[in-house]
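As a starting point, one isolated chain is supplied in structure tokens, in the form predicted on its own.
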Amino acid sequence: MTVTRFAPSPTGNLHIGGVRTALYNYIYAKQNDGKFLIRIEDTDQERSREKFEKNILDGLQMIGLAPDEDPVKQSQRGHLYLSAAQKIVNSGLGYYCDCQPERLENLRNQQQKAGKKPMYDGKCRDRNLCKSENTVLRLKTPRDGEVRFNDLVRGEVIFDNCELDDLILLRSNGNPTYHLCNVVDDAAQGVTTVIRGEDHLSNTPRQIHIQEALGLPPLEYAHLPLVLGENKKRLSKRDAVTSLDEYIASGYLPSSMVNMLARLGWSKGDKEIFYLDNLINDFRMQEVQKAGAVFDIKKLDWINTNHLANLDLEEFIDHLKPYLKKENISLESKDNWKEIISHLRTSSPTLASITQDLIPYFLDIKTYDQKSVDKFLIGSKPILEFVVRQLESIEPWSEDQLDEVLAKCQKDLDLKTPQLNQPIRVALVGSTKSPSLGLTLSLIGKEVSLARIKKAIDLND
């Protein structure tokens, strides 16, 4: 049975690069009737935080990536690592080293000056030292030969053993290192397939050596292209803009984030819109590209617009309500609230920005866009006064009637459409962003519309 795992470190909030890795692990497991597991790698006690662990687990749950078993934590599995280390010592494939940091630093400096790759020289390899408070445990890495493995993304990958030094398995304080924990946990959890970022590619031959020293079966690998920003540099989880919860807070649907991240490094012809079930059917790991994938916010906006459009009105309103509450918007304050929502639901690409567009239809205008005021409102007093006189007599106050009167105003005043419409629009919503002007007037209502236009006239004094 195929078993994959997502193994984040709780040293920061869940970021989108990690989400993409978790997503591919989840999809691959489900495609192969397997299990998707989560392992919290919290051995870095100085930087690990429970709040980050919660953020990671909550974020994965929110986008539908629930593990098939309860998550495990490395900090609770120390006995497994020590047992594995002792097995390696007993087999003669590990040794204790008492080289001091000063010697290792000098060695690195000398190698770098000579143009060589910095690596441990194996001084203690055959000294048969005993364990002490001053020793680390190192693995006896083979000095010749090579490591070969097939990567689902990259094909055959080869590393020469002579390029790999004797890595540390246990530190002098007895704490296990990342590589040992990783291998032991994968074996203990029954992991069969390791899917992770390409920044871990150089770790793979080292971990294969540990697997062999422990007599463990080989694993399947896939190393994914990095997620890049628009500047073509790697996105860092220390960059708040990359945190999943910030995108959700901005009004991107969880399904949109899944869709966007699945497309980072993978494509399916002309098909662009996917949901998780679609991905389980259509995604192929072997089709993932090798080059880095750029996270394009404009593409995310387009995807989110499509996912929002695919919601029925009641679903859309349910998603919108938390954002409305934040702005103190009560839908019931307007009798035609469903009509307003229906017409404004595609006004912007996110729930948060749509909510901002809705404010003038439910609340008083508190601020005006200054550029719009300067360009269209200032100097428009005669136009607005004329329009008010024509609008005051309109009955019924309907979109069709309003469009007819506005067309007559434009003709009578001999104005281009923006010259007439934009001052009115700024007066109504505080900016130049709204649906068609007749519709905007009808949605806001006669009394409020006339009051706002008269207020705009006063702003010209």
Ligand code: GLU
Second form
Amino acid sequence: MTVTRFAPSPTGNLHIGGVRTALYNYIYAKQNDGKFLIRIEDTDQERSREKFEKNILDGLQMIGLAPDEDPVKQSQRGHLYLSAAQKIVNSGLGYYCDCQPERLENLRNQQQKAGKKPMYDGKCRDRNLCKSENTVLRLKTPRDGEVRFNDLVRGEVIFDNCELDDLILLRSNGNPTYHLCNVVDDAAQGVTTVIRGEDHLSNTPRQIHIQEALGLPPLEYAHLPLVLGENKKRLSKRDAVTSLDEYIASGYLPSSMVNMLARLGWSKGDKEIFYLDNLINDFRMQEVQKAGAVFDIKKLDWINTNHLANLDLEEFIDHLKPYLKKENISLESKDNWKEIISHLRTSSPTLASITQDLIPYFLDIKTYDQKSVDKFLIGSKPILEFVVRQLESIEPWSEDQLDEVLAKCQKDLDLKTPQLNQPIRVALVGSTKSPSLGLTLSLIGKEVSLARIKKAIDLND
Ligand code: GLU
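Since the one above is the form predicted on its own, can you give the form predicted in complex with ligand GLU too?
Time for the whole complex; same chain goes first.
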């Protein structure tokens, strides 16, 4: 049975590159009737934090990537790594090394000066040292030959063994290293397929050597292209938001994040909108591209707009509620709330920005956009006074009636549409962003609309 795993180190919040890795692992497992597992790789005690572990697990749950078994934590499995290390010692495939950091540093400097790749020279390989407080355990990596493995994305990958040095399995304090834990756990969890970022590609031949030393079965691999920022460099906090929960907090739907991340490095013709179920049908690991994939926020906005539009009104409101609460908007405070929501639900690409657009329809406007005020409101007093007089007599206060009266005002005052509409709009919503003016007035209602226009007249004094 196919078993995949997502193996994050809890040294930071769930990164969108990590979500993409988890997603591909999940899809691949489901496509093969297999299992998707999560393993917390928290052996780096200094950098690992419980809060990051929680953030990662909560994030995966939020976007629907539930594991098929309870997640495991490396910090609770030390005995497995130590017994594997002992096995390697017993079989003569490992050796203790007492080279001190100064020696290793000198060696590295010399190699670098000579234009060579820095690597351990194997000084202790045949010294038969015993374990002590000063020794690390190293793997006897084959000196010649090569490691070959098949990568579902990259095809056959070959590394020369002479490029690899004798890597450390146990530190001098007895703690196992990342490579040893990773290999031991993949075997212990029954993992068959390792799907991870391309940054791990050079780890794979080293880990294959550990597997071979332990007599473990070979694995299938897929190394995914890096997620790049718009500058074509690896996506970093400096050029974009990288943590999943920040995207969710700004009002991108979990399903939009899944859609966006699935498309980072994979495509299917012209089809752009995917949900998790479609992906399980359509995705092919072999179609994943090798080149890095650029995370484009405009594309995410577009995807989110589509996913929001695909929700029915009730689902949309359920998703919107937490954002409304933050702004103290109570839908029930307006009789026509359903109408307001239906007209404004596509006003902006995210739930947080749609909520901002909704504020003038539910709450008093506290701030006016200064540029819009300077450009349209200042000097508009005579226009607004004229409009108020015309609007006061409108009955019923309907979009059609309002459109008719506005058209008449424009004609009577001999104004171009923006000259009439924009000052009114700024008076009503504080900026120039709103649906058609007749609709905006009808949604806000007669009393509030007139009060706001009068307030804007006063602002002109
Ligand atoms: N813990 C590693 C990381 O967070 C992943 C290792 C792996 O997937 O094999 O980058």
